[in-house]
Every structure is written in structure tokens, then in C-alpha cells.
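Only one chain is shown below, in C-alpha cells, and it's the form predicted alone.
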Amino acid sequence: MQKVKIGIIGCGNISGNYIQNYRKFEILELAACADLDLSRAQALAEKSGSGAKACSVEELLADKSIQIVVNLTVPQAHTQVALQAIAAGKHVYSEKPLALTREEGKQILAAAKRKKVRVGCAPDTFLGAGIQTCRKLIDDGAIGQIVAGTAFMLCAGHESWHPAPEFYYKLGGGPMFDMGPYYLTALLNLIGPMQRISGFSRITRPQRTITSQPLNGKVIDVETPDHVAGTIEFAGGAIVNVAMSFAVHGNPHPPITLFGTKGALAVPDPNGFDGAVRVRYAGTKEWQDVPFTHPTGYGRSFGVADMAHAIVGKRPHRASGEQAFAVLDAMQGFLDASDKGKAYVIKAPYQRAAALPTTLAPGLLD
């Protein structure tokens, strides 16, 4: 198989989960980390155990085999280091958000579009077994005609346990811009294109005090709201109201639940990949298990094997950046809807990805 070689620019917190979950996809090879603090980038190397190198950003830029950057750097960077790849004639698949802005976002994408090169970015969660499942059961219309949903992400927030939360209440954080593209991007995919949405926001607690390792007991100010909730009105006609949060404490919501004319589906956490699905057809009492019909068993690097496997084949890849930029336009959304209290209109255009077929070998995506 012709190998396509990835380079990392970002060795914090979630570069583990991509050196773990890589290898099991057949077309990646990792040929460098690198971050400003080489002794992170380093370290990165060494426990990918694939021989890659540690380097500087402009090195890794610069190393002509890598064909896909990928952008791990924290929110506040993200434009800055795509606009950089892009500039260097390489594939950028970022984690999310695409960018802190639809300004960035917008120039991000013409950006690669002058240069004919690809832009990717998380979630791709969505490729999972879990919403996969879902979609072939929605696509198969086992639920019928999708009237109404929820999808609720309510917590306290991420100071209790990461190690450098800060960035988690300044602008593009918050429980909208952290967590709810895992479930944007699966509404999206599950229903469709959005056409409405309405929104009310609050900076519930000013300051946070972090109580994990290694910041413990710095004080930091929220700087964009920590509790968003609205509803979306899908092109199709369904309505689904959504609750993101790091202001509560003991959520007993379901993460995603969509209502059809023919049942219930009880879609799985947007923030794993194999979650059990259930359904609950008209007529009947009890909740049901669903069979996967997908392979199990992935992780974050989904999305960079399906852009590998897209460059080869030069098909569209799934974790786009155009799914990615309707996603934070409708992020953004939420939040003009609260700020001018009338219903924003989504602009940016969407089409549903392919869904992935029932019938891939393991670790292959074509």
C-alpha cells in the first residue's frame, strides 16, 4: 500500500491519543513531531515508537515527504499553523475548532482552495461504529421522518483534571467551541444541512480557580460564556435544542436523542466512537440494542486516514473543512442569537459526507 507521511505540529495533552490510535490504519506514517518546546516534541517521538523525528516547526515544514500536517495546537494557534502548512504547499487536518472566527475560518479554506491542497479537522468521532450505526439506521429510515432531538453536554468544567485548562475559557473555548463540535458534527452528518438557530448565553462564573497538577490553585478569568443553549432548526424541519455547559453539576441527560415518526434513537457520546445505540420503535415499551454494523476498535487519526485515503484515491474526505467551517459558523450562531436576541440564519453551505461503507477490511478506508 503507498503510504502517505504525517507530520505533528502540537505535542500537548491530545497528540497521545493520535500516537496511539494512528497505527491502526494501514496508510499513515508518522515522520515528525514537532512543538516550541522540543523536549515535548521529543518525548512525542520516542513513545510513538515509529522512528519519527523531533524538530522545529519550520523543519517539519519543510521536510518535502510530509504530505499532511497535523495541526494540534491549541485553539488560540490553529489558523496561524494551518495558514503555515497551507503556505508550504502541505495538507492541513487540524484538531477542532477550524478557527476562532468565521473571518479565519473563511481564510483558512481560500487559502488552501489558491494552493489545491486539503483542509481536514475533528471531530471524526462521527466515523465511528457508534454514529455510523446511526446513520445507516436513520439513512434506512428504521425511525422514520426526524422530528425533534436533543443534545445536551452539561458538566463543570475542566479545571478539576487538565493540566492546562486556561485555555478552555478564552475565546474560541467554552463548552460551545470545546465540546460542541463532537455534537454538531454528529447532527450534521445524522440530519443534515441546518437552516435556523436561536440562543442564549452567560459567563456563569467569572473566575475559576484550577484545582488539577501541575497549576493548582491559580486563579483564571472567563473570558467567553461557560453555559450555551438554543435550538436548531434543521433544513429538513427538524428541531433539536441543544445545551452545552461548564456551570452545572449532575447531568442526567442522554448525549444526543432524536425523535422520528416511527421512534426513538439514542445516539451514543459524539466524544468516543463505539457507544452502544439503541433504538424504541412506535407501538413498543422498551428500548432496544442496536448491532454495530461498522468495525470497532478506532480512535482519533480516523479523520487523518480517511484525508490519506481520499489524497490516493482523489475522492472527498470525510472530516472536511468545509463540514468543519458549518460547524463553527454554527457555533458562532449560538452565540450572535444570545448577543442580538433574535434567531441567526445559517449561511455557510453543507452537504452531508459519504456515509462509510458497511463492508472495510480493518484498518483500510477504500
Ligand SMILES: NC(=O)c1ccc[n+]([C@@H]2O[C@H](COP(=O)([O-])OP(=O)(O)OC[C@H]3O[C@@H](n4cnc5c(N)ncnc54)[C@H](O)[C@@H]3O)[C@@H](O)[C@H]2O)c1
Second form
Amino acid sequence: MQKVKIGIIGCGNISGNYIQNYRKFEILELAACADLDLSRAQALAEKSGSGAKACSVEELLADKSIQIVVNLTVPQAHTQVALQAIAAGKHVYSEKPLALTREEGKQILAAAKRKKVRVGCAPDTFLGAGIQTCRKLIDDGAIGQIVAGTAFMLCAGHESWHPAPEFYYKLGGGPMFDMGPYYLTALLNLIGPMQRISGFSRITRPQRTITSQPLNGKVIDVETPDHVAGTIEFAGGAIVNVAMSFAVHGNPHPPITLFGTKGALAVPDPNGFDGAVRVRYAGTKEWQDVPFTHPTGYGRSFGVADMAHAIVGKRPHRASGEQAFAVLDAMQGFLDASDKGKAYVIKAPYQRAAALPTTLAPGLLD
Ligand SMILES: NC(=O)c1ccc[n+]([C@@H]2O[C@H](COP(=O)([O-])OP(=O)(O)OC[C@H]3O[C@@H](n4cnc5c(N)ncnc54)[C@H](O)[C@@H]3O)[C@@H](O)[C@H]2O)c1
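What would the structure be for the form predicted in complex with this ligand, given that what you showed me was the form predicted alone?
Let's see the whole complex now, leading with the same chain.
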């Protein structure tokens, strides 16, 4: 099979997860790892066991064999690194969020269009067996027309475990920009385009103290809301209540529940790939487990692999920059609605990515 070479820029916490998972896709070959901190690039290249080189960002971008730059830097660096990769003539797949602002997001998409390269963006968890099984149920009409739903991600924040948690509390962080992408991407894929968003947000605690190592005791100034709630009205009429928080404890709510005219669907945690799918049909008293319709066992890098297949097969890729821009527009929409005291009207066009076929061979996406 024709391989597509990738280079990772940003070798921190999440990069290990990509290294574990990319090799499950036959099409991907890791050629290089780069980071501002070369020792991290060296550690990741070694951990990959793939013979990938560790180098500077400039060296990686100058390597003509690399087709896709996988941008795993902190959100505050996503735009700069994406634009650098595009300027070097490479396709770029960024971790979420696509960018910190709509203006930056537009800049990335426009630059890529000019250079005729692709933009992809996490999350790719919607490609996992869990959400693809939900998508098939919905598309097959199992729960009828979606009327309503709930999407809740309620936790206490990340300063107790992440080694460098400051970015979670700066512009581009907060529960909406950090976790919202998983939930909103899943909702877009399951329900379709959004129409209006209402929102309320607050900074509950203006300062946080890091309790993880190595920065234990350092105080973070919180610069973005740590609790955001609101409602999405979808173009098809569904109304979904959303709450994203880094400020609460003891959440009892399931991640996403969708209520249709013929039944309810318990969607698995959209921050995972293979969580259990359950359905309860109208007139019944029990939830039923639904067997997966798609292969399980994949992880982060699924979206990169789909983009690589798409490049080779000249088809659209699923975890697209346009989808990530629709998510960015909606995330900012909650904050804008909160600031202005009126619903934000969605302007970014959105078309659902094609559902994954149910018949794929292991490690292949076409
Ligand atoms: N940690 C998680 O559990 C997790 C999960 C899913 C997604 N993500 C996303 O992955 C991204 C990275 O998160 P992380 O937790 O790995 O962060 P991290 O701070 O652990 O790692 C980021 C790495 O990027 C490097 N970097 C920053 N700016 C750079 C630049 N301009 N050029 C080259 N290297 C640069 C840093 O030196 C660091 O090694 C974020 O967008 C985050 O939202 C993280």
C-alpha cells in the first residue's frame, strides 16, 4: 500500500496516545518528531520505535517526504504552527481547537485553500465505533426524528493531574474550548447543522493552584470562563441543552442523551472511541445495549489516517477543517450569547461528513 509520511510537531502529553495508535493504520508512517524542547522530540521518536528522526520544527517542515504535519502543540500555538505547515506546502491536522478565534480559523482555511493543501482537526472520536453506531441508528430512523437532547461535561478541572495545566485556563482553554469540541462534533455528526445558540458563562474561581507535579503550588490566573451552559437549536428543529464545566464535583449525568419521536439514545462519552451504545424505545421500560456496527480498537490518529486515505483516494476527509470551524463558531457562540444577552445565530455552513462504511477491513479506511 502507498504510505503517507507524517511528522508530529508538539511532543507533550497527548503525543504518546498518537504514537500508540497511529500504527494501527497501515497507511501511516511516522517520519519525524519536533518540539520547541528537542529532548521531548527525542523521547517521542525513541518511544515510537519507528526509526523516526527527532528534529527542529524548521527541519521537519523542510523534509519534502513529509505530507501531513500533525500539530499537537498547545491551543495557543495551533494557528502559528498550522500556518507554518501550510506555508511549507504540507497538509496539516491539528489537535483541537482549530484556533483560538474565528478570525484565526478563517485565516488557516484560506491559507490552505490558496496552497491547495488540506486542513484536518481533532476530535476524531466521532469516527469510533460508539458514535458511528449511533449515527447509523439515527440515519436508519431507529429513534425517529430527534426532538431534544442533553450534553453534559461537568468536572473540577485539570490542575490536579496535567503536568502543565495553565493552558486550560487561558484563551482557547476552559471547558468549552477544551471539551466542547468532542461534544459539539458528536452532535453535529449525529444531528446535522446548528441554527442558534443561547449561552451563559462565568469565571467561578479567578485563580487556581496547581497540585500536580512538577508545578505543584504555582497559582494560575483564570482568564476564560470555567463554567458554560446554554442551548443549541438545530436546523432540523432539535433543541439540546449543554453544560461544560471545570468548576463542579460529583456529576451524575451521562455525557449525551438524544430523545427522538420513537425512542431515546444514550450516546457514549464523545472523548472516547468505543463506549457502549444504549437505546430505549418508546413504550418500553428498559434500556437495551446495541451491538457495534463498526470496528473497535482504534484511537487518536484515526482522523489523520482518514485524511491520508482521502489524499491518496482523492476524496473528502472526515475530520475536516470546515467541521472544526463550525465547532469553533459554535463554541464562541456560547460565549458571545452570554456576553451579549441574546442568541448567537450560526453563520458557518456545515455539512455532515460521510458516515464510515460498516465493511472496512482492519487497519484500512477505504
Ligand atoms: N492532554 C490530554 O489529555 C489531551 C487530550 C486530547 C487532546 N489534547 C490536545 O492536545 C494538544 C496538546 O495538549 P498536551 O496535553 O499534549 O499539551 P502539552 O503541554 O503536554 O504538550 C504540548 C507540546 O507542544 C510543544 N509546543 C508548544 N508550542 C510549540 C511550537 N510553537 N512549536 C513546537 N512545539 C511547541 C510544547 O513544548 C509541548 O511539548 C492541545 O491542543 C490539547 O487540547 C490534549
